[in-house]
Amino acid sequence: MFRNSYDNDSITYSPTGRLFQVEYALEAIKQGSASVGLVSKTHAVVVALKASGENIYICADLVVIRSAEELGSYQKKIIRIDDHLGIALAGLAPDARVLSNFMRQQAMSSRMIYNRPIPISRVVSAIGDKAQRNTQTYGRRPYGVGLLVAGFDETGPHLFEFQPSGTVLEYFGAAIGARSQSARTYLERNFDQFPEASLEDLVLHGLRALRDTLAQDKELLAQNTSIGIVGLDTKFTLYDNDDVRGWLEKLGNVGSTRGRRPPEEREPEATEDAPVTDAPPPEETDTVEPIETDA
């Protein structure tokens, strides 16, 4: 049987045990612009690259291509859920709106019934269950969006990653979206600095990771970058447009650094005045002469 015989719905497993509808939803996340999240002992931060591209209009045999900058159509990538909770998305924005509205309902219910903010683990478990039900019911499809859920509750700051399969995992740092592997590489290299990092350093770490996901000819701009911050004595605050300029000025280099290390991480070059190190000489090895044999 061909592969498409098993991808007509989300409840049919292939002979190898795969759900192709879920894999297609994961591919939709990889096509979206990147989002990065980090957490320290006091704060959780999400940074996102707003989606941009070209809108094509066809009219009377004339093809008009207008960029997102001209149309002001940068897509909103960070959504506030409650005073202590927000999300960054990658993938299908309509699916993210459905899940964000559900999360807001859960947050309001917690305040009305229990008179307290909803715990972060509870709300992410709720959306995980909601997404997982779509893989068990005929006629539904998985949500084609990935979320980074950042929040602060009585147990401290938290960062969770949500996947269309219903899987929810907690991380010190995470990245989703296009070219997010470059961001994950940066996070893995520096995650041991996150717990003790100040808020400013944490945001700059997030921007450096986001910078690594850029295409070679792109830069981080105030128009295409969003920052969300929540933490101890700090309600969820979203920084957009002009509010981001100060952070980008602190970052310095806003161009893509994929394939090379940024200036702040490079080792200093050796100079003539550099002190001579007491490095031990290389060990001598015995060389074995080849033995000639009579053919």
The other form holds:
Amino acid sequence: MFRNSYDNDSITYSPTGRLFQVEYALEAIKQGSASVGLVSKTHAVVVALKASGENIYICADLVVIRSAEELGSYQKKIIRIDDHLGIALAGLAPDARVLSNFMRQQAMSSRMIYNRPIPISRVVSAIGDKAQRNTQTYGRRPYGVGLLVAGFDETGPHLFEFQPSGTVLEYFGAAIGARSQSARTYLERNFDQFPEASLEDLVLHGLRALRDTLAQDKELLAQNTSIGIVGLDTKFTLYDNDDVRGWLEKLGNVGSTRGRRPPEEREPEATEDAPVTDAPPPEETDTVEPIETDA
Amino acid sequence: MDHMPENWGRPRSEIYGVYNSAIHNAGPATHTQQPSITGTSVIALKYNKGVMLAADNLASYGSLARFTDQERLIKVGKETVVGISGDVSDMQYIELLLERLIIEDNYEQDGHNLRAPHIYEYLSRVMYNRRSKVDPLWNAILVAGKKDDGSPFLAYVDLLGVTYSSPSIATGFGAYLAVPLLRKIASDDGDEKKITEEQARAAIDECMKVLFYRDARSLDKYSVATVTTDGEVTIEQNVRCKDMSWRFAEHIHGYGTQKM
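With the form predicted alone done, generate the form predicted in complex with the partner chain in the same format.
Expanding to the full complex; the earlier chain stays at the top.
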């Protein structure tokens, strides 16, 4: 009855100037588990939460995919592209595979033709252009995945956020995926410490931000947490499974802070911010806004 | 009825004789098999604060000294110099490629600029690619600049795609006449650290003089380029060979008009 007639393809604008398929793709990112990225003066770090059991379906453009855990394994969340470059994803993993394969090709041809590790900004704008092309080519669909691209090149460490709309922006700290607003809140409150932070502190900041995205009663575990590190004299390194145990021990409290929170576990800086009360933080913009029907 | 289309519309064989099919089928496709206008040696030497290159201003047409104002040292980007010997038209094509490369690279304006090692890799790919098509660019090229760690960079690539690097390199006849002289002061990696700019310049000038004495396709007018590790490029043009002595020529017999 109220079918939206302007979401049949990814190139037709609604009368209000919106591309619904692109908006749905941006929503698909929020269905995927969270990834967080942040940079210091020397390093770029991405941390990611691997798909949890209840996260059953990821939908975008009528494509329905079972979560990886149902198939007996956790979703791969962080992908190495080159020695100086890696990505963390949220959304459709197969689309991330397409993009990461493309980025690997770009990185290898830069090494082959110019004997140079590809500048991060260039490989990121290459996937930006590639994604944007889908939003103005009939018969194609937007990618259903968001990426955090962490890398280190001649101009230092970089963190970029990529979106299916073709938007790429550089950040000091960024978070994508389910409940990522909570991680962004953490990053906004702490990002002034990032530039001077040691690698260890930077990773712990990342893990604390990631911890804030956990659903109630969930915790960061060696099985569901991935860490990717790259920086000055540090090739891109992926920490998975047993390798993250040490980091989680350094973090201490790995449990979700959602719902009630014992006062002694609260972050000290939280008390400085006036609006924060004992009540759980409001679910910020995570809720999907109802789509306006133009018809 | 003659069913062979190639025979249609031709003068009748019984009147005009059999058509010579070699006229429309002149053999297999061929590419460049020899250079035409050529530049002779390029020589280069690393020293403690950079790299120095020299190439004369002659473009020969066979043994004819056809053009005497040909510049063969090209500044590429901000801190790289490429010296090219061999076919001049292929050199101009390489200049075009490099100019395009730098323009495209500059569009990004992201703080990443192509430097000598990157330009060298690109040129070596182009040269090997063309030789693999059996359509080589008939050149030997030296690329000079600085490495990522700030030390001097100097390397060679030629029409076969052969690549190597050394503290002193010369292309063409210079490989026989100049390299022994240059290796007296810089033979092994690291030797360049002991060479001052003045010493390097003296060696380069000496080599250009010897080349003018003994290479019949050379000129006593040349350019000297320096690329410092600070990234400064200077190209000095119209340098002349100095203090030449042609007295040895009296003792050369068999080529000139002298009687034995």
